[in-house]
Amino acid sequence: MFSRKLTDQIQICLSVPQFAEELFSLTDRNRSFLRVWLPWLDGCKASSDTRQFLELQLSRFAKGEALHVTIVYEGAIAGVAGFNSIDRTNRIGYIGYWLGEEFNGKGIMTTVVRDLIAIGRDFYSVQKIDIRCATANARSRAIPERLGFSHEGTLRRAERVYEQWYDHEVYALVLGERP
C-alpha cells in the first residue's frame, strides 16, 4: 500500500476501504464543524458511505484520474487530502482537502499540500496545480497562500453547500515558476 512518512508525527496512505470505519467516525464526530464547508455530509450517513467512495477513488486513481490519501497525526486518521481530479492533457491537478476539527492549528494541512506539489510534479508531471477555497474559509485559504500560490481569482456563487452559496477563491502553482 503506498504511504509516505512526512514528519514524526505525519504520514499520508493511499485511501482504501480498510479506513472506511475510522473516517466514518471522524467526519461524524466533526459533522456540525464540516457542514459549514462541505456539501456531502447529508449523504454519507453509515461506514459503508465511506466504505463506497473510498472504492470510487481507488478506480479513479487506478485510471489515474485521482489520488485521494488519508491522513493519519500520531497514529490516528485526522482528515483527508489529494487530487480531487487530475487533468492529464493539460497536466493540471486540483487538490482539495478538510481535516477534523481537533487536528487544525497543528501545520498538518500544509505539510500534506506540500506533498502533494511533490507527487504531483514527480509521478503526474503536472505542470500546474489547481485550489480552490470558499471566500470566507480563512484556514483552507491560508495554505496556497502560505505555499505561494498565486491568487487567479474569484468565482462567484461557484458552489451550493446546503441553502448556502459560497463565492471561491482560485489559487494556482505553476511549477518551474515557483519562487
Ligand SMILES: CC(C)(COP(=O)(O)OP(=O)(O)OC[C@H]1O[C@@H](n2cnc3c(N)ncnc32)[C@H](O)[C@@H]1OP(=O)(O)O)[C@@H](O)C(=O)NCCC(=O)NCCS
Given for the second form:
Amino acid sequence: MFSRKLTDQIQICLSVPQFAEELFSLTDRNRSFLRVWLPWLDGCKASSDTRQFLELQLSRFAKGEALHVTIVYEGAIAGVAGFNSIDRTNRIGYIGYWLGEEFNGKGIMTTVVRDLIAIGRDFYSVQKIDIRCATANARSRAIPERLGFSHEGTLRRAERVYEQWYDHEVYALVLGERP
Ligand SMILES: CC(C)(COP(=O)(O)OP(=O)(O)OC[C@H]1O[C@@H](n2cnc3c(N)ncnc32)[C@H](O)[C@@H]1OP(=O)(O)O)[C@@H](O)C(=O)NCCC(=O)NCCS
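Now that the form predicted alone has been shown, please provide the structure of the form predicted together with the named molecule.
Entire complex below, previous chain first.
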C-alpha cells in the first residue's frame, strides 16, 4: 500500500478500507485501554464500523481535508495517527493518534508524529501544527512536549468522554519558528 518507511520497524500507510478487519481487531482488544481517553469506542462495534470510518477518512483525504494513516510495527497494525483536520485557509494541521497498549513505550508515536510534521510542512504547506490532549493524559502530552511544541493554553470542558468532561491542553508548533 502507499506507505512511508520510518525505521526498520515502523511504517505508516495511507489508511484504506482493506485494513478494517485488522484495525478493528486491535481496537476490540484495546477497548478498555482506549476508552479512558477516546469517546468513540462504544460506537465501534464491528469491523463494518471501522470500514465505514476508513472510507470516510479516504474521501476526506481526497478532498484535502484530512490525512489518516495506519501505523505498522514489525508487520502488524499498531495504531493510527494523522491530521484529523487540515485548515487550508489558515494552513493549520490538527494531529490526533492512538496506539494499542502492547505498542506503548517504544517511541512509535513520537517517531510517527515527527514524520507527520514533515508531511504537514512539505506536502500540505501548513505553518502550524496543533495537538490537543486531555489534561490528565500524561503519555499523550509527553509527545508534543518531547517534540518541542509550545504549550498555548488550556481549553476548559473541551471534550465529553462518556460521563466525564475533560479539559484540553493545547500544544502548537509554529513551523517558521522551528530551531
Ligand atoms: C498517547 C499514546 C499514543 C502514547 O504512546 P507512547 O508509547 O507513550 O508514546 P511513544 O510511542 O512516543 O513512546 C514514548 C515512550 O517510549 C519510550 N521510547 C523508547 N524509545 C523511544 C524513542 N526512540 N523515542 C521516543 N521515545 C522512546 C519513551 O521513553 C516513552 O516511554 P515512557 O513514557 O515510559 O518514558 C498512547 O498512550 C495511547 O494511544 N493512549 C490511548 C489513546 C490516547 O490517549 N490518544 C491520544 C488522545 S489526545
